[in-house]
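Next comes just one chain, in structure tokens: the form predicted on its own.
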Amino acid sequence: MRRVVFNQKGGVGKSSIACNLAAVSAVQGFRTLLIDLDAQANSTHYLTGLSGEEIPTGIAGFFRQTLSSGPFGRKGRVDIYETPFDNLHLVTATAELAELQPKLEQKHKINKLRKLLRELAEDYDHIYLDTPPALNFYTISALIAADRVLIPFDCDSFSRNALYSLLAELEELKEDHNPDLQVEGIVVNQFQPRATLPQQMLDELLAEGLPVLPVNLMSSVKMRESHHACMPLIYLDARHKLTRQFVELHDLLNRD
């Protein structure tokens, strides 16, 4: 399974949801592979605790050589971090992905991803990827790399905008590059449910017939918690209602 977890409006909690899906797949004994390719390197520093110069080169490494790499050149190879949790292993972000994609891009590299996703499938039982906020490179090569894609949600008017273009782009994407892509659905996040207008938008969007998932992930203060400590729900409070959703959505979307 290769799961991207994505959405083009940024804090709807695109990282968030990548790395609590992940510290669930690995706490239930799946081997777990999360791959960070937002240069903000949010996820990167969710579950090492690392910043700046600390990071591993991790995916921009494996870029860079692809780049540096002629057609008949050394197969491009990646870093893998292994996080403090078992099971749970990373290919770190770095803000050098930045100043290399307008190179990828360039030189075509559009489908490396994919072929490093299919070698990297034999070790681990989940892959997830964080993509950054945006259909660029890193995006597109991950939605091409991918099996899956889960779409995050905040019930506002802006998130309920970029919504339709992005289901559309989506479906471009899938005929054009990737068939064998399943959109999973919508994942409402930072829900609360005592508030009218979230739960209007929620009423709204399923009467329109949109892949809405049954599980809405509630605002906690936890989560916040959570990204000081560096440690996943699940680590950090393996009881709370919040933690408790993460392990409903993870056991429905891998139900099969």
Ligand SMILES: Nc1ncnc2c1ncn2[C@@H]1O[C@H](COP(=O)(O)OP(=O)(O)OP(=O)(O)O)[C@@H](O)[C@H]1O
Given for the second form:
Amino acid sequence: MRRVVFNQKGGVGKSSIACNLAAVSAVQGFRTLLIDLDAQANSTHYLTGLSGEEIPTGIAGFFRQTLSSGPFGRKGRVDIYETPFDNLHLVTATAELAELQPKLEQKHKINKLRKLLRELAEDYDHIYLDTPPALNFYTISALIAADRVLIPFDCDSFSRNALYSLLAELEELKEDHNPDLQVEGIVVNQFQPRATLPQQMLDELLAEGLPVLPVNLMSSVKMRESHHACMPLIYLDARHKLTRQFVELHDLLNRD
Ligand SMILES: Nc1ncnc2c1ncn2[C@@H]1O[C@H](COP(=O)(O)OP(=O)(O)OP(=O)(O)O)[C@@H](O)[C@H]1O
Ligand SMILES: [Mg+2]
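Let me have the form predicted together with this ligand next, following on from the form predicted on its own.
Next comes the full complex, this chain leading.
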């Protein structure tokens, strides 16, 4: 299973959700890999505590090799980082991704990640891809490489408009590049059940037939604490309500 967590809107919880679902997966005994495709490297920091120059080259190193290998050159290899958590491995992101992007686009390297993931799928049960807040080279590479896409959503009226164009773009990408891609659905994050507006918006989305998943992730300071401690929720506080919601979401998404 190769799942990409994507929404081009910033700050909706992509990295938090990718890392926490991956952590639940690892705790349940699945061999799990998270690939960070965002030059901001938030997931990398969250799962390792590393930042800046300390971070190994990871996915940027892989993409850099694809630029120098000709049609008969060696295959790009990727360095895998073992996080402090059992069963949870990481391919790190660095700021170098930003400078590589135009070169990768120019040389049409859009399918390289797909090939890499096919190889990695032999070693891992679950692969999660965290994406930057843009429909750019890395995001499209991920959507071509994955078999599932999960869309985090905050109940904000601006992101609601963007949601429709996002779903249309995913349909187009599916048709043109990856017919196997399954849009798993929209997961509402930072949900406040007692506030009227988010509930109303959620009801409207459901009434319009949008694929909203039946598990909402609550807003909790525990998430910030978890980022600060560089420890996903399942390790920090397994009994917390938000942790239990992640477990429920994980099990719902992986029941087949
Ligand atoms: N359920 C939650 N409860 C409280 N805070 C949350 C929750 N989910 C995410 N956050 C906070 O919201 C902020 C943005 O989350 P995150 O970095 O996961 O979003 P993102 O979509 O990956 O952002 P970007 O688009 O910049 O990559 C973080 O500070 C995070 O701690
Ligand atoms: Mg992020």
